[in-house]
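So this first bit is one chain, no partners, the form predicted on its own, shown in structure tokens.
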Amino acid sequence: MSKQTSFFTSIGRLYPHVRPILPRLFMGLICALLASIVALTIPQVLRVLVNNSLQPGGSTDAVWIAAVVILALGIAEAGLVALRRQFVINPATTVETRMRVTLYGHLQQLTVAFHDRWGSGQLLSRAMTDLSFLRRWMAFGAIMLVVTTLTVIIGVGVMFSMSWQLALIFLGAAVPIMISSFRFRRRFSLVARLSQDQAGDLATTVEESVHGIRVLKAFGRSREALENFNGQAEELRQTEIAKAKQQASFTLVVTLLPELALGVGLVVGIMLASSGQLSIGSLVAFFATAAVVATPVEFSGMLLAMALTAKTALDRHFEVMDTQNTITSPDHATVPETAKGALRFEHAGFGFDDGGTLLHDITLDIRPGETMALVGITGSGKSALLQLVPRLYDVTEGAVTIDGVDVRDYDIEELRRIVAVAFEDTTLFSSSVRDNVLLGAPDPSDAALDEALDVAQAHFAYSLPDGVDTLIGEEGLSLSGGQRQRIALARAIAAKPGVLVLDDPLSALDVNTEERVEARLREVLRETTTLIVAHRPSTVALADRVALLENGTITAVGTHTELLAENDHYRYVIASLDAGPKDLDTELDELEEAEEARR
């Protein structure tokens, strides 16, 4: 959580975003202020009417004239309110869109370590809910807060001009209101922040439950998930109730005290009028003006709550925007003409910020065009080692080089063009098969698509309802685990990389499919340097050499046959590797196929 800042410090950070639309906002403010002045003018017309035209012998024409003037003023007030909306709504939505796009772009640039720490619901609530509230506050809350303040000041001045005694009574109610506002601001800020954070956590829970719906159903944990969600929802409800109570208490004060002041003022006003110190017209105009002023005073509770919530939204927004991207391109980046693909780890080490060293003194040479398998027990750091190559994480010691150049000296985009990755936990996008496969392809042609699908043995894509243009649904959950892995592998192959990094991409495939994929991979990987994490003996067979990761470092490198003969730990690791697919979806598919065959 960011450190506490003052209201004006937080709101001041919005200035660079609203600077281009300040003229429109200023015109909206002027229109709103003129509408309030027009509203304050109507009581003065009533005063003239009562003092001059409603006396014995007064002219009826004056009454009609006053009625026409009041009608014109009402129409003018309505027109000015409409103009205010026209001036501010479009630019406010423009600022909202620009801030949202900027936030999204910043999220794309931030490191994987940042996204590991932040819940997706928290980021979603900042990108959607907080920025939408800021837009409403810019278009309405901020302007009306200024106009309300000026209206009260001008109105009180007009009231003093008519009767200083009555004005003092009305002004006396302002003192406890000011004291209450300071207390309200402090308390409401805390509960508003808690509410917005809890809403973000709730959004994270919903997203995780939707994405993990198969797991919840498979393990029969839907009731427990519902109970957990109900608990979080109840906490948010209690916070919202506390927030409403704070606002209701303040509204009670700002509504009750002016009304009491008006009641006391009415008694005093009648006494002044009866003694001749105040005309009847002035008395009528005073209370009409007091009614106009009382409305924005009563409205101030809601406006102050909006302002404080807007401050919280801005603080939450800049918590993300202030996060520095630590993995960036150097000022003078290396851009090679061609990538040979010589990959080397030079005494490389890595550890997370909140933990100890995971990898240390990693020294490994992978020759251009060579396929190197990486094996080790679960939790040995294999996946972390792979992610150092495309700089999803940066080494904390030593270096990783491609063609003799430190990966930190490459332009980020160029490095990730050279290096393609396929993860064990596949992530597909809510788009077509074609778009997913050709996501990073330098040549997004049908020929490149067909070749990538053929290598990955993803021919099933052609039999989908709309072929390769079929929308595969959110995160590809309409496909089985094996199908998703094959699409992800095809995506990596279509990128035509110089270095291919595969994090056990065949774990969900059956043995026959895996054999066909391996046969095609041997053909297309002839000139591609490949580092592949292996969790199955059949995947190890794909490699030219094997590296053994033990206790966070490489302890042996050689062919599969050599390591089997010479290394006890390697034999232990190979014996513990899975022999078949690990994916639940694939296993269920195979069971269904077997059942159909029996029928």
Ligand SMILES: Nc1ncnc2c1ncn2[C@@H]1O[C@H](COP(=O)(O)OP(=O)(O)OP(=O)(O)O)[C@@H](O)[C@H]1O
Contents of the next structure:
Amino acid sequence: MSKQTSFFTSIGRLYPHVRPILPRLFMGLICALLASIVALTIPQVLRVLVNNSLQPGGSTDAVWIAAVVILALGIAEAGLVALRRQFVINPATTVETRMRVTLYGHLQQLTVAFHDRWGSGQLLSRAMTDLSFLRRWMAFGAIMLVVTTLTVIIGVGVMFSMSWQLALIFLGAAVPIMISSFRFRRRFSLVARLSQDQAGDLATTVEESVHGIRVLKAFGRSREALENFNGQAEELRQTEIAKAKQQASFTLVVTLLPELALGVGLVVGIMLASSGQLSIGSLVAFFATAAVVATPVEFSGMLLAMALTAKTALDRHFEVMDTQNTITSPDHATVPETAKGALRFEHAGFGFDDGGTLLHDITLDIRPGETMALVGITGSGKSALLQLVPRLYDVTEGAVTIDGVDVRDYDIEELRRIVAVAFEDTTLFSSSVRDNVLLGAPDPSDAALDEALDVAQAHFAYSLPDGVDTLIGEEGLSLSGGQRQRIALARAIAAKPGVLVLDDPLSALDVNTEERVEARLREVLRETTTLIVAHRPSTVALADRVALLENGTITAVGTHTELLAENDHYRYVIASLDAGPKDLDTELDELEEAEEARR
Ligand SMILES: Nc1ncnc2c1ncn2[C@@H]1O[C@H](COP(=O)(O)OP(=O)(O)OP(=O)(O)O)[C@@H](O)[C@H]1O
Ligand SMILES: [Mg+2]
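Would you mind generating the form predicted together with this ligand now that we have the form predicted on its own?
Once more the chain from above appears, this time first in line as the rest of the complex follows.
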């Protein structure tokens, strides 16, 4: 999943996002830099003070002046640090928000196949943790990294100007620091990536178990779930410890070596001063400067760790952003000459990403206004076949056409306006009944709402606490399975589609409600081309014709009566669907009578 890129390649990708706020980041950098320079100036005042005023015969006034100057410099440094924050915090949060919104937009665009592959927690952690980390890094880590580097370079220059012998001692300490920073970088990158991925997996687990809390409780699996979570959390903890250890051992090096150099330098410095090669003032100033330089060096472990974590966060961000959406509108969308809603499958084939073909050579012709039921044993690929129509997945061979135009040649938004769907697992959003039903409605009026709720026999919605404005979905009132299904059905109907695709939309309803829905649905279906997966003979009865899906392809098409009379597999499937086993011959007779009566 992760491919190795260099630090600067990764960080460079941040540039387009950061460009608008670059002036402010630059000002922040200047402030931080000035603060460092001010800090480096203080030892110089000290040097003048020691060399002149503190010598025998020096004036006491000068001491006071120096004290005031140092105080002023201290205040200036604090002021500049505050100013730096002022400059960068606001724009950094803006960048964070924009990147988050772009990511969300991209996630909406990406195919269903992508979402099949990616755990929700991985996406969640990218949208939340990684991006907020990037913000902190932009506002603080990145600036401080630059400033620290510059401070050290300038500081070392100043040290050289005062005493090259002493400065060399300090520079000597830099060599092992460099070597260990190199090792640190490599190892820390690995654990940082691991820890961010594990945090994502942990988030997936939380999401799944919250989602499935009823199942976990009902099966008494709460303890196992906890143990599993505990294991994952423990893994993450180990990784975090490994990360902290890496950082600690590097920090040890960067703290210890400057201190060591300070000790050696002190001895050498005193020798130099006593032999008159170095003034006392310079000696004092040298060590004061060394102290100013040592602080950022000590922080470099943290800053480097932040930079590496930011790189990982960016890599993770772009893994998602770089994933191309393969299901897009064509450059030049085709508009059919007449919009009647003729749905055809022409030698269509399909397989999920995991290899194998699920559907092959599907040829099916659904005439405008016709209702076609799709029947097949469980797992035969009925739901998959339906999802080819609104292009939730694309065919791997052949084509699906609406009014003679390949669905891939439609503008994708137009296609999804034409095709409305209701799936098996009904998803309702955290908003009102009204918003849920009118989600895709061309005319979001009260009349359209009432009509849709009536067809779906979802009158219960009016007697909810706040009527049709009652909040439902994840954050609202929980509805029963049958209620959810009817809201989802109403949603599909309210969309006034040219082609209606229903995946077993009545499965959770009791027989009486189902009958009432069917009666109303029949009127609607009369004008709408419909492909409906049927698990019950009563649903099959809604259809003009039935298609039988067997071994990945359509093996028979005909009326229910015809198929029942002619097709063994159809009889088998229908018999296995039927709740109460009926005598097939009796049913056949009944149907024939009904057919007769209709003529
Ligand atoms: N996202 C997916 N990735 C890989 N395989 C999948 C995916 N969704 C479904 N499958 C597999 O494809 C096959 C067909 O699934 P599908 O949901 O289309 O069956 P179905 O006919 O609708 O069954 P049912 O009657 O139980 O609803 C199954 O074997 C299933 O395991
Ligand atoms: Mg299904």
